[in-house]
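Encoded as structure tokens, the following chain is the form predicted alone, with no partner shown.
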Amino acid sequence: MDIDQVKELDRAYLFQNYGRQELCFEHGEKECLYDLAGRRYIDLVAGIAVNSLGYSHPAVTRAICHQAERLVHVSNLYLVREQAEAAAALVSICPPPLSSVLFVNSGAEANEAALKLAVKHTGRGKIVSTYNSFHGRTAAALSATGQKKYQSGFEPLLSEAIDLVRYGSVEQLKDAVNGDTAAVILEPIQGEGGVIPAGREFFRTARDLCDERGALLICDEVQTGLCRTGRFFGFQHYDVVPDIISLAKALGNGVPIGAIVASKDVASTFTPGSHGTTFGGNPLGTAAARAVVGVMREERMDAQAAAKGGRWMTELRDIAASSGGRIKDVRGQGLMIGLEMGEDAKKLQSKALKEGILVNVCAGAVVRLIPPLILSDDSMKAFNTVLEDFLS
């Protein structure tokens, strides 16, 4: 089947709710994808920060194939060995008191579960979130997403329980968190919002306010978690420990899975029947997750991301310094990097695609680099060359 046949089937049978590029991939290896015609692309998108260990990683592939031969799904009416093993692996990289795991199917579901858990645990009815945030497209997660463009058309489903503050504003945060606040939900770095780090003072203030006023701190680590920023979790850059974290994306390296991790005390709020999921924690997904966490821990992917990202960001800042202001900012942590370029962002994306490099544009003006953490120096240099050529 060629790409024209795929396009025909797509138009005939699929919802047209994605602004798709006219590309279709046949297979991947390491940080590269290959299209139906066999052309190779360096992938600096990684399925939107999902394929952190790249494509066809041997250990993850073995785990998936082995599990698929044995047991793909069994209900949560029963004990699930693979689920328990994956939870133990995940807790092993979490700081205390984060010690109990609930598996779901996606990042949006993880944030829904986290919000429900916070409301039930505290008995309170308000959530503090931030403008420019992104927490998912399901009803409560969408309500907590501080971007009107994602909410447009769905206003009847939105909750009035959300109070929004400016991301990074300590003063607005102090005014918003009160005795009605069940939780504050924050991304350590706003990904969809344009790769914007929170800042240490903002996160420290959120932690202190939650402690003082009896609220819970939820860290949305769906995009930042699992070594993306050069630490196992983004919140570790700010020397705080949240009450609940949400995870997805990299957790399955492409196999759909999400999770929340909380303290034993907070987790005990969910009793049998209070929350659940049919597919969450299925043997296939949790076998993949266990393998992913194992590889990340054994190969110190956090340190690799920190070192590679640090070098790359220095190189990109050098290029920006001689760009005549066309690159307005280079920011991020580890291998989560944003180049603020205004109208040039989309133009660079098109140029890179012609040169066989995939990049993503977020917030309309930011080239977001979120590649597999196994990214080679040659692939970084290839992008730098395209960028310099674009700016010349």
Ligand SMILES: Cc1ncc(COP(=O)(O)O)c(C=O)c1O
The other form holds:
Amino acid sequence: MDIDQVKELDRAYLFQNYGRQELCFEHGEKECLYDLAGRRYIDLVAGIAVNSLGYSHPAVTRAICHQAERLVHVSNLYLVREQAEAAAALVSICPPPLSSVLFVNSGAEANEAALKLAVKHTGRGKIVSTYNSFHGRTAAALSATGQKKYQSGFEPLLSEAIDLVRYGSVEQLKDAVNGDTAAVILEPIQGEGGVIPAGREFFRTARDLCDERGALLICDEVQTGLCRTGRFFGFQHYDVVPDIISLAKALGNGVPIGAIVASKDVASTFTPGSHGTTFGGNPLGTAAARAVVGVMREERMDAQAAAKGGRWMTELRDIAASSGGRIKDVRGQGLMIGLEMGEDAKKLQSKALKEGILVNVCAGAVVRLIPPLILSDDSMKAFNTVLEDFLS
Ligand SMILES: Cc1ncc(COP(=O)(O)O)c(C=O)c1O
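Having seen the form predicted alone, please provide the structure of the form predicted together with the named molecule.
Next comes the full complex, and the chain you just saw is listed first.
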């Protein structure tokens, strides 16, 4: 089947709810994708920060194939060995007191679970979130998402329950968190919002306010978690430990899975029947997650992302310095990098595609680089060359 036939089937039978690029891939290896015609692309998108170990990672592929042959699904009516093993692996990379895991199937579901847990644990009904945030598309996660463009047409959401503050504004945070607040939910770096780091003071203030006023701090690590920013988790850049973290994306390296991790005390709020999901933590997903976490620990993907990202950011800042202001900002952490480029962002994306490099544009004006963490120096150089060529 060629790309035109796929396009025809897509138009005939699928909801047209995605603005898809006219590309269709057949397989992937390391940080490269190959389309139906066999053309190779360097992928600096990684399925939107999902394929952190690259495509067809042997240890993950082995774990998936082995599990698929034995048992894909049983349900949470029973003990699930792979789920328990994956939870132990995940907790091994979390700082205390984060020590209990609940598996779900996506990032939005993880945030949904985190918000419900915070409300039940505190007995309070209000959530403080931030403008320009993104927490997912389910009703509560969408309500906590501080961007009208995702919400319009779906009102009334749970907006009564959400207080939005400016990301980075310590003053607004101090005004918003009060005795009705169940939780503050924050991304360590806003991803969809344009790769915007929270800043240490903002994060620390959120932690202190939650402690003072009896609220929980939820850290949305769906995009930043699992080595993306050069640490196992984004919050580790700010020397705070949240009460609940939400994870998804990289956790299964492409197999759909999400999770929340909380302290034993907070986790104990959910008793049998409080919350659940049919597929959450099934043997296939958790076998993949266990393999992913194992590889990340053994191969120190956090250190790799920090080193590669640090080098790349320096090179990109040098290029930006001589871009005559066309690159307005280079920001991020580890291998989560944003180039603020205004209208040039989309043009650079098209140029890169012609040269066989995939990049993502978020917030309309920011080229977001979120490649597999196993990225080679040659692939980084290939992008730098395209960027310099574009700017010349
Ligand atoms: C920070 C953050 N939270 C939540 C989500 C939603 O995750 P999912 O698309 O798996 O529901 C995303 C997705 O981009 C995200 O970046």
